[in-house]
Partner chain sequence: MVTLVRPANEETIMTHHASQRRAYLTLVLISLFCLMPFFWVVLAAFDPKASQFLQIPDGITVNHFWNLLANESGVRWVLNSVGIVGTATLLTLILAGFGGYALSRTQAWWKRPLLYAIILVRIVPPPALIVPVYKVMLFLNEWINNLINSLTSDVAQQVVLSRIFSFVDGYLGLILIQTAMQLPLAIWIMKTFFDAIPKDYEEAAALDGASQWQTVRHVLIPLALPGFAAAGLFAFINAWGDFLMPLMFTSSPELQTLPLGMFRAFLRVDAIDYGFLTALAVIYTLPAVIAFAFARKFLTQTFSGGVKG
Amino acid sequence: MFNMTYEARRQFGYRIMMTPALVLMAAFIVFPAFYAFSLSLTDDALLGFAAQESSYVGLRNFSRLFSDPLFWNSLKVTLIFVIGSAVIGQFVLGFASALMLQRPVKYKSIFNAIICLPNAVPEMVVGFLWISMFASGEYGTLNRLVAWFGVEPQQWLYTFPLMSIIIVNTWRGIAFAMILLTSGLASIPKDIYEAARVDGATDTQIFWRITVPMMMPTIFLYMFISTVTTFAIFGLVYTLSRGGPANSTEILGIYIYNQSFTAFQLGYGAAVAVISLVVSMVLGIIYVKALKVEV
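Requested chain, on its own and in the form predicted alone:
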């Protein structure tokens, strides 16, 4: 080691410093993924004979999974939930907030606090908070608000279950989108805007031809992170609706939980988890290929 060049010693030092992170990734990401896959090839369960001694069943769990209409329903609900809350809701409102903060705004610190506060609250607390907001009857917070406009009291989590959880998750995630997109906007040189205005470009032309193209790496990063994290949400939706009514909000995380710990079928639940992981990886690859952005 003492005969190494300076560059070789520096590279060796980088590898040493990366070792704890790699060990943690292997312990909490790689190993659980391989264990889940091995578990998905068995009939392991929490009750019955399989709980005493599980046996290898090959791809039987996956065959059952692809013929299960409840699985396809949970996948469809998850995709709608991700697109509605992360891709559309959080991104649009977060981008609008980031653009607003680029202008001189009165009480900007208060505005920031209002948007960032939901992201600091644990998702279980957010769930219970919005349960009181969506409470049925004339004393529910939302019902009291809409009563001012002559709207009859609603059972929001039963009448509009999927839309309700999309709204809650959008409300909670605007802050992350705003912070990340604000950093992207701050990295755009101001000289480009000034040159465009000198050439007679309108605000709309500047936004679509300068701001959006130069923001694409940041937009890609946000979309990738928000899609994967929203795909893996469990606690917020479980607190709000438990996947009901009639499986209308049963996202993949809740479906995995129900199959593993309510139906006690660990092997089948692990198979669903493996498919969920594959779908998340495919979505990530699609982002990389479609946007052609190097990270």
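Residue numbers count along the first chain shown, from 1. Under this definition, the rigid core comprises the largest set of C-alpha atoms superposing within 1.5 Å between the forms. Here the structure is a predicted model, which is why all the values come from computation and not from measurement. First, how it differs from the form predicted together with its partner chain.
- A displacement of less than 2 angstroms separates the C-alpha positions of residue 194 between the two forms, with the rigid core held in common.
- Relative to the superposed core, residue 59 undergoes a C-alpha shift smaller than 2 Å between the two forms.
- Once both forms are overlaid on the rigid core, the distance between the two CA positions of residue 27 between the two forms is 2 angstroms or more.
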The other form holds:
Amino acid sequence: MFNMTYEARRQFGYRIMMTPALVLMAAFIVFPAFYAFSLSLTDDALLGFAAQESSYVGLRNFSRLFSDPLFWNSLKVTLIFVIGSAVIGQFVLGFASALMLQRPVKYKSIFNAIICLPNAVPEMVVGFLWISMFASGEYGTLNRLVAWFGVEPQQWLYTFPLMSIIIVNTWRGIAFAMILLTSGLASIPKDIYEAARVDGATDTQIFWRITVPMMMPTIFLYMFISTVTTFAIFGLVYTLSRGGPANSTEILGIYIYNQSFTAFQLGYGAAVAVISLVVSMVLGIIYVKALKVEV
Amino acid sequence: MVTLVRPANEETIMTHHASQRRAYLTLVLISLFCLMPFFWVVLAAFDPKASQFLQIPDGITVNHFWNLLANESGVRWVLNSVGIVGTATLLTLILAGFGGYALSRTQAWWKRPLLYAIILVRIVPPPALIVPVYKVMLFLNEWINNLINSLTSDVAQQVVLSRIFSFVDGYLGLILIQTAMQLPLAIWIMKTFFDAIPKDYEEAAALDGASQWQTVRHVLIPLALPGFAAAGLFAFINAWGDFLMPLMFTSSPELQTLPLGMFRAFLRVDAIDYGFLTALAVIYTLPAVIAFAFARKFLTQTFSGGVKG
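Go ahead and give the structure of the form predicted together with its partner chain, now that the form predicted alone is out.
After this comes the whole thing, all chains and molecules, with the earlier chain placed first.
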């Protein structure tokens, strides 16, 4: 220590300073992520004989997984949920809000605050609010709304479970899309629009030929972030439906939870977790490479 | 105002009005969609006859909020949430402050790979971690409880210490896991803010005879204050709203936090007290909404880390 140069001491100090944070992330995220791989090769369980002494079973969990219709169902549900809410719902409504707020409209900050509100609500409360919205019988809020159009009262969470959670997540995420896409719109130089107008371009032409191409990097960033975060959702769907009825809203996170802590099969749950980890890491690496994130 | 480029003839004024109307219509519809679910919770919280359905109250009462104070579990959930999330946020700020500063200043060759790795850590979906994290927590729990039992043989002390320091069904475990989950984003935010503070400032302070600690206190921390605000707000919002970790690691009623306490109260389908729960939902939501209002202007700055606040 004492014969180090000033600079070497400083560099050493930096390592000491970052150690506690790195240790915590290593212990609770990085190590568990790798540990999931080794657990997925065992028959570990919460109850019974395997709970005392789990043994190595090779790839048996994975071969079971790939022939398990419930796993494929969960993967399908997750895909529809991500595309329906993040790629389509949030994006379309968020982009529309961002575009409209670019115009010289009044009460901008009020519209902005209202659209941001759902994003701030804790997951548990989201479930709570929407269970009331979807309440069955003629007094349910949504049922009263659709009654204006002559639609019979529905049991929304039973008849349209997947659609329901897509609507809820769309509702929650419009703000994020709007904020990100607004920052993208703001970075398009104004004189391009002026020039196009002088040349006689219509609004539709301007949107498809200028706005959309210029927004591509932002749209890509949005698609990546929202896909990854939607893929990781748990509490929002769990508080609404706990994966039911009949596995129809069992997104991957809930499938892992149910297999591990309701069916008590930790090894099998870990195998599903490995699939989920691999998918998100592949997405992450594509993102880091494609965007060449500035460090 | 008349624009110079475009003559204000009748036709453009007409399309201008039509497109303005379209803009308002779109914004009003989206706003209604966003507001709709809130009507019920706000009305029911003040409705003496609160129910699951949206209704105009006959009268207005604040009794549900007073009852919260008298209700032992309601108060406990709030205090537990504030204590656990508050401590986790503070810990996140301290660790991310040091970590972000060090990552900003270090010249080690592994700086870039480490920063990319932290983005990947941020992307790990928490539900994929529950099984291995549960195992890790069980292991640490056994270790800490053996330690507690070897330190004191007084059973009453053991119970108290175990409640505080346990990893499963204890405060420490929940605080540490919440902190770990918030660290990747917080470190990225802090690193970005420290990057913007020129190294010259520190060197100038050192030349003027300031000690290392004085430099940190009087130069670095004041300059990085917006960074701390952003990192703290996002850590608070995420940990405050988290449902999965409390679900995994709390079971005893004394340790219940707001999300899980409310969820379990809501599961007792035959005996749901809607007045109590909606008032609690309002209390639970307000801090998050206030924090989000402050955090909003930082949101775009967190994108560089490839992460959603």
